[in-house]
Every structure is written in C-alpha cells, then in structure tokens.
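Take a look at this single chain, the form predicted on its own, given in structure tokens.
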Amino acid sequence: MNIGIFDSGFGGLTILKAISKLLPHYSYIYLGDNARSPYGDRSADRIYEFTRQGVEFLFKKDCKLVILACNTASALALRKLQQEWLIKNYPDRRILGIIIPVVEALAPIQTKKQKRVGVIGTRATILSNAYKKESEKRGGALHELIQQACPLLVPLIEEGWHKTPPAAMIIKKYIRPLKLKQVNVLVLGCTHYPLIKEKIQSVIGKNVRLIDPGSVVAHSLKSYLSRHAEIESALTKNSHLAFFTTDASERVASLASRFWGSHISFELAKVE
C-alpha cells in the first residue's frame, strides 16, 4: 500500500519532497487538484469536499496513509474528515496533516527573549486561526502569537513573479506588521512560501528562526510509522512514486517542474 499527498496545487511537492528524501523505500503517490486551486479564498464548505474528494481518489488508489499537504486543507477540512467521514468509509485507513506537526515542533524552541511566534499563510488558513487554536492546546498560550494573511504570494510565486520589485515591496509590507510585533519564530504556514524563504529571511531579519514545514512534516511522518506498526507494516517498500494532477496542462507541468527541482510526469485525475 501507498502513502498518500494531497495538495490543492503545487506547494505540497515541497512536503513530498522532504518527506522522499528522509524515507526513500516507501511508494508515493501524489494528488495536486490544481484545476481547482488555490484552495485560500474559497469557502470551509467547498475546501471539505474538494479535500475529501481528493482523499477518496488516493485512498482508492490503494493508499493506506494520506497526509494532507495543505494547511488550508489541514485547518478547515482534516478534523471533520478524521471524526466523521473516515470512520464511517475508511476505518482503516489514516488522515494526518500539517499544521499539527508544525506546532508540536515549536514547543521545544528556545529564545532569548519571550517567545514572540509568528505565521504566515492564506487568508482561508489564518481565518480558520488553526494555528493558535493547536497551540493553545499544548500549552501555547503562553506565548504570544501574531498572524498575517498574505493572499497575494501564492498567484506571485505560482506566476513567476515573486523575484520582481513589485513582489518584493507586497513582501515587506506583509512582513512589517510581524517585524514591528518582535517576532523571534516565524512559520511559513503554506507550502509555497519555501520557494521564497530566503527573500522572507531577509525583510524579517537573519536572528528571526523560519519553521519550513517540509522538513518538520517528514521527521513526524517518521515518528509516526515508529509508532503504528500496524500502518507501517502495510505500506508498499519500492521506492515508487506516481505523480496525478486534475489539470495535466502545460502550464501546471512547468510549474511542478519548479517546485519538485526536476522534471515531472503526470497521470490526469478524474476526482469527484
């Protein structure tokens, strides 16, 4: 069996990637529903069910484990999909996201100062106040976190405009506000901002620590399989990977292409 991503575009291939790197033998395979993306300014509603249905299509193609590479789809549609549609369908099978990881990872940090965290991500995402929520309960209150929605990156970094004047002036203006606030940890709360992280790292400042979710999200990944043998032991170890897009257009395969480092091969998906 597989492990499952789901992406409503690009940005998850930054998740797949790390998580490949770190485990190599396990067999992947990858869903970007980049017909209907992005995913940041639509409804819960229709974030759900593009989600479940993006997560019914992997599940059908035999994966026993599916991660949600997304924060937009992890903080409006993974609890419902965890506490109600997967119990009732797929009882067997796992739904993880991203924002959870992130923000265990941020409890053991150390700064010299009072934790100041900030985050960055889609409207849908910083709207849904995921972030604050799962850290408020680990304990999170405690330090203070500002949020910024910053709509406007993903079509520029998706565009290839994000190395311009104008992208850079967008940048600093959504990174003032977190600047001014002291921010000492900052979490790039979507899978596009990587392409960015250095331009971010500049206007923040070097001593402001960025939390790359990529990375975080492989070494939980692993935790877990340590932990759920049961799941583990049922995934495929072939080193395989199978990349499936619902728009197989021209456009969307250089973009991949930019995103993953080399060149990508999609599957045209039919998800509804």
Ligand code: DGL
Contents of the next structure:
Amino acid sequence: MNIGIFDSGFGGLTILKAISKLLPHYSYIYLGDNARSPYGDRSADRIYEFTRQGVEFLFKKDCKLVILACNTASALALRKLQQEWLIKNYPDRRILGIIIPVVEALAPIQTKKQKRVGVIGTRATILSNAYKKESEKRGGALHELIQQACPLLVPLIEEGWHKTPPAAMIIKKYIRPLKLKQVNVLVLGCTHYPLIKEKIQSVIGKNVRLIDPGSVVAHSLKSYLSRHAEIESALTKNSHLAFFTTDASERVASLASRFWGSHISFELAKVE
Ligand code: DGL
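To complete the pair, please output the form predicted in complex with the named molecule; the form predicted on its own was given just before.
What follows is the whole complex; the chain from before opens it.
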C-alpha cells in the first residue's frame, strides 16, 4: 500500500520532497487539487469537503496513510476527518496533518531560551487558531504565540512575482510586526513560504530561527512509522512516486516543476 500526500495545489510538493528524501523506500502518491486551489481564503466547510474528497481519492488509490501536506487543510479539516469521517468510512486507514508535528517539535525549544513564536500562514489557517489550539492541547506548549495572516504571498509566489520590489514591500509589511514583537522563532505555516525563505529571513533578521515544516514532518512521520508497525508493515517498499492533479494545465506543470525542482508528469484525477 502507498503513502498519500494531499495538498490544495503545489505547496505539498515541498513536504513530499522532504519526506521522500528521508524515507525514500516507500511508495508515494501525490494529489494536488489545482482545479480548486488556493484554499487559503475559502470557508471551513469548503476546505473540509474538498479535503475529504482528495483523501478519499487517495484511499481509493490504495493509500494506507494520507498526509495533509497543506497547513490550511490540516487546520480546517484534519480533526473532523479523523474524528467523524475516518472512523465511519475507513477505520483501518490513517490521516495525519502537518501542524501537530511542528507544535510538538517546538515544545522543547520553548522550554529553553527561545520563547516568542511567530506563525505566518494563509488567512484560513490563522483565523482557525489551529496552532494555538494544538498548543493548548499540549499544556500550552507554545505560550507566547504571535500569528500573522499573509494572504497576498501565495498569489505573488504563484505569479512568479516574489523577487520583485512590490513583493519585497509586501513581505516587509507582513513580517515587520513580528520583528517588532521580537519573535525568536518563526514558523513558515504555509507550504508556499519555503520558496521565499531567504527574503523572510532577511526581513526578520538572521537571529530568528525559521521553521520549515518539510523536514519536521518527515522526521515525525519516520517516528510515527517506527511506533506503528501495523501501518508500516502494510506499506509497499518500491521507491515509487506518482503525481495526480485535478487540473493538468500548462501552468500547473510549469509551477509544479518550480516547487519540485524538476519536471513532473501528472495524471489527471477526478475527485468528487
Ligand atoms: N497549501 C496551502 C497551505 O499550506 C497554501 C495554498 C492555498 O491557500 O491553498 O496553507
């Protein structure tokens, strides 16, 4: 059986890249819902429904486990999928998100000197308060949390405008308030932001530690599989990668290669 990686579009490729680098022997199926992305300004109900359909597609492709490699889907859909839908429909499968691993990875940092944590993400992710809620479930692991929605960053990155002067101005506008609040750690809480990591670092300052969820999620998956032999033993070990999208246009192909680093051949997915 396969490991499914779901994202609203391209961003999850940054997560798959980190996972498949650390755990290359498994078989991965990626699904990007490009026909309906971005999710970041959509309502909770839409995000839930689209994510559920994407996960179901991946389960039908024989995925034992699906990772929501999208902060927005993890924030708005994961809990409900796990608690209501999965139990009724696929009790022997698993769905994991990318927010909990980051909160868990940050908890030990918080007990040390680095205390003030900033999170940037889409409007839906920040409004959902998912980082705060997951922190509270872990005894307030992140006690000083400062959040900032950055809704213009996804379109800027997708348009390839992120190196232009207007983009520099917008990045400053979003990041400076976090700098003024003297955050010590900044979570890139959207799968697109690793592409502008250097720009963000230059505004926030080199002493602030940036958390890129890719490697955190990869290590957390490795640890999860070592603790769940019943899942791990069901996984195929043939180093296979397959890519699906709900909208296989020229634009999708060229943007995907920017996120992945080389050309990707997509198959068209019908989700409903
Ligand atoms: N993948 C989304 C996230 O990580 C960003 C793109 C979108 O808004 O759909 O939040």
